[in-house]
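First, one chain by itself: the form predicted alone, in structure tokens.
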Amino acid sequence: MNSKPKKVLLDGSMLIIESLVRAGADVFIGYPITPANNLYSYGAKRFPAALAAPDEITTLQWMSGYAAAGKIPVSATSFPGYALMIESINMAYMMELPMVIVLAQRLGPATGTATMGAQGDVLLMNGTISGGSSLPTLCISNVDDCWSLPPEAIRWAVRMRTPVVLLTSKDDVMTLRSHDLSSLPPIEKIERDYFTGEGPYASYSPGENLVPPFLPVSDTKHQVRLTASTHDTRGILQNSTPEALGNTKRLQEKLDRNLGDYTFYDLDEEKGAGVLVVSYGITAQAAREAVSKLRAQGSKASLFVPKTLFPVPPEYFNIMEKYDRVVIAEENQTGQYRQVLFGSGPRPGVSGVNAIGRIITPGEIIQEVLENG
């Protein structure tokens, strides 16, 4: 972008799609669903190739085919569509196929209220993969993240050979706002690395950082085997041999080993503060304002906005353990990320601010900090 101010009216969907394309994503495949309709519309116009799938199951199957052929596919959906995708997401995870799914949250359960935002799919992200493995998940917390996080989702997907979810909500992707395009930094295309050896190619033989080097199925020099069943390093189906089970365990281990390269968060610490306000996604905007107002009133408070939700980076616990109190604000009824971090039972010093069917206000966060401190 140039330095001359260029104010425009846009929504988060436009920034997300443009950012993904500039980062190297080259095919959009989707089925329209509210509130991801703008992502679908912009994606169909902006991507080098775009396919309208007849349903969400087909969407993920086509994405897997494109990923196996060396492309970087993207889709966008909401909970009902994502629910249909889950089996195929597991397939792509096991086959180690890079792709990005933008999930725009809306109020559930089931079809719920399609035009109302929420943060109700967090536990679903943590439980998508059978067996408890983590599905890499980044979460947008403001308009700047709509530009900066999509390339990181592409980088994570390609370098780790994995599906990645970019979590957002109705309010992020459908709300029009004024933004200065000249303030957006340039985005470099994510370059892919391929296997270049002369010997036999083993599709799942771990290389650097436990990630197997990639070759598309169209390679004319080497045989490429891809499978979603339990397999050895060559892609040969096996039941429960040590090599095959070790290969399955590696899927989580590669994410854990390299998580530091994909850990993103905002941390605004105030010296002497005894309380840490934690929030993510759309509610992080209210948390930022609440902390600012608390400080203006003379109350010391720090702010933590996690953007890498899963796998949960160990660094998060190092941050939170420094505070006597942790207040976690999220737009769902049960405190889903609070449960992930601290369990389902009560924990001294940990409390939540929760709501469904509406955005949490800064005042509610301030009230929790002051009245229950």
The other form holds:
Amino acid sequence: MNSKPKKVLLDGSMLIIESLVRAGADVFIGYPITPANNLYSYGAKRFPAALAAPDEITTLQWMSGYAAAGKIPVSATSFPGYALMIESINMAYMMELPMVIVLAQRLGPATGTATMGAQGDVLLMNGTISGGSSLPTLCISNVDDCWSLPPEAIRWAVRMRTPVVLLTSKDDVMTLRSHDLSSLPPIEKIERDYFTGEGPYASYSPGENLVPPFLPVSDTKHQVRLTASTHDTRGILQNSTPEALGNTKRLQEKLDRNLGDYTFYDLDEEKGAGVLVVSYGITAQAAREAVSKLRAQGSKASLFVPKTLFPVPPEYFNIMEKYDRVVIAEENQTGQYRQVLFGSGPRPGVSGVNAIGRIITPGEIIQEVLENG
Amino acid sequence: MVKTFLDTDNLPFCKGCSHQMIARSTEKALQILDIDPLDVVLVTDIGCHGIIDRKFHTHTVHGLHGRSVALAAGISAGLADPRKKVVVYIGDGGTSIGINHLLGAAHRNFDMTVIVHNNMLYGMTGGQQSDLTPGSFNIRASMSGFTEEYLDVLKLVEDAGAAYVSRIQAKGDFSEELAKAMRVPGFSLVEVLEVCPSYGLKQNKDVTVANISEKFDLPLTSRMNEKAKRAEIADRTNNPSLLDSMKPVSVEFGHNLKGPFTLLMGGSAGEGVQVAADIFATAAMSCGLNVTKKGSYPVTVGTGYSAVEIIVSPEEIVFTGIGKADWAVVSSEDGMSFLKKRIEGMSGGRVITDAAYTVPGSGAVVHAGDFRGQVPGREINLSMAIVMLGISGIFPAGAMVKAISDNKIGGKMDVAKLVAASDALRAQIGG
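Write the structure block of the form predicted together with its partner chain for the protein whose form predicted alone appears above.
The next block holds the full complex; its first chain is the one shown before.
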């Protein structure tokens, strides 16, 4: 397929929206917020259905309703909107409803600076679900990911019956760049599996992979019960019966058991390197360039770009333990993913490159690798 | 054969609670409509009424406190099937916390019937007052000190555009009243007046279901809005790909770059800085270069500065940030002020600007000309870009001129005149 280059000037938002629709997303429900506005505009233009919600709580509720009716809903927001969504994300998580939320990070706290990029919501992704269960989170690290990760988000959401966050930042979704459309691989529509048995159906009776087969509330053969409160396999509210608690535990277990199918990362290892540069999201671009420059200067360094942030795939630790030093670069103050991977206390051999209110440069990463080793 | 919607054995309510009458009348109303149980979705809220869903043979969805109406709106829109019936249960507490959802659903006329169980207090948490509690109704844990006025939910949703509203009392069989609401296409709401046997009766010994209406001036009524139209969600399944409308840029020119070149542009909102930068980026692409462009401007896009960071490179651009800029093009005081520190940080390169502005001291060579006097404000950034290309020679200014002509703004201006003025300026300030 050596087609002629087809270079255009576009932003990541356009690729994300087009990719989501091609993968089978049905409806975009949005409330405008900077820096997610391009996603909103393209969503309004491209999706098979698009609804303007009056606020972000409504957004998540409408999305949940659509998901209950058998559709795949998408929204895009930033922290202030996401904060309003959290209780409803928990509801969708408990009801096991598929959906994708694109979160374009900006500088906080609170309204912070709407037009300033950031990677400050990583711990929030880790703590969104009450009880500590993981909210599946994929993180875009370059323009290619804007095309390739959205379908994986849809696949994860549908196959695991769960909300999925596609984490981005202002630069991912607003920076214009020349890009060759002929280089974009085709995207297959994600086909959905439904319960097909003749016998009784229980909305939360798990299949082999611990995921309950789905039926929409339009089904005319089987009764569907969806419940946000602690419930048994039939979806009947229970306080704390073993069956109901087992169902709650299964929400994490289904993600853990199938995590290998949704583990995405770039690993560029150099033989003999003692240092591993770890970065994700917008800072991954600086890390890629930093590692190239280090190698050009004759310094050995490996690069690891996690794209599946949560749940943390166990193999990440196998990758990192091979190195004497791990340098984690991320655009937040306290090293949020570093805390997730290595805890809050100091750890020999582990250091961070952090900043807020500005993009981290390759030079800062190089300096950390060379000077503080 | 009469269809069964409700398992009436051991309904999960306190003795004397009229929630059970709402459940029974709901079943009977659905029987009157002669609909199949699996063509009905019952959406319940948090509150005593919400625990009824286990007893219904319909599809049931049990959501968050105060959000059942919004959740049901999504279900109704997602089903988009007038044969389906979406019935929503909510209490007066849920109505208080989620009133915006009721207004929003009524405003858009999502097809659903909302049944407000108004027993005038929060029954699950100990009998606290809600926005629907009349001021003179005695409450165990009353927090007085603000308005005592009762919130008339009928009036609110009616004003928002609801197709049908009614207020009834939870007495006897009121299935006909519920069926009437369920037949209405669009948003219908029935407020059912009740008294909570656990927290309402003891404190209000003279209150009964039969006298609530009169005692608290809550008129029993039903009103149809003939103008209301059920929400229709546009089907746009055949929307074209966003990428189809993108016009590819073909390579028609060459360039003189061996590595990345970084450019800052700064000006004022309304003078086309972003458009000029987009055209510059397109021009660079027509010379076979890769390009990234980041815009920066206040959230009030029509005022203040407007700035851009551009990288053009024959190589793939991995990191899109700019440390020290190679060149800066500044068309206004706003732009100069915004880029002051960046220009001060330049250790070489050039700054192109209007002679009227003071350029911060730096290692850059300054080319200042009478741009404001020679070209209109809306074209000043285009002119500076042409001059910049003429002096730097990174790629032909002709590529920029062609990109201007190909852009829709090219048809709204005299491109030849702009080129002539820019060439003259370049001759004056170029070195």
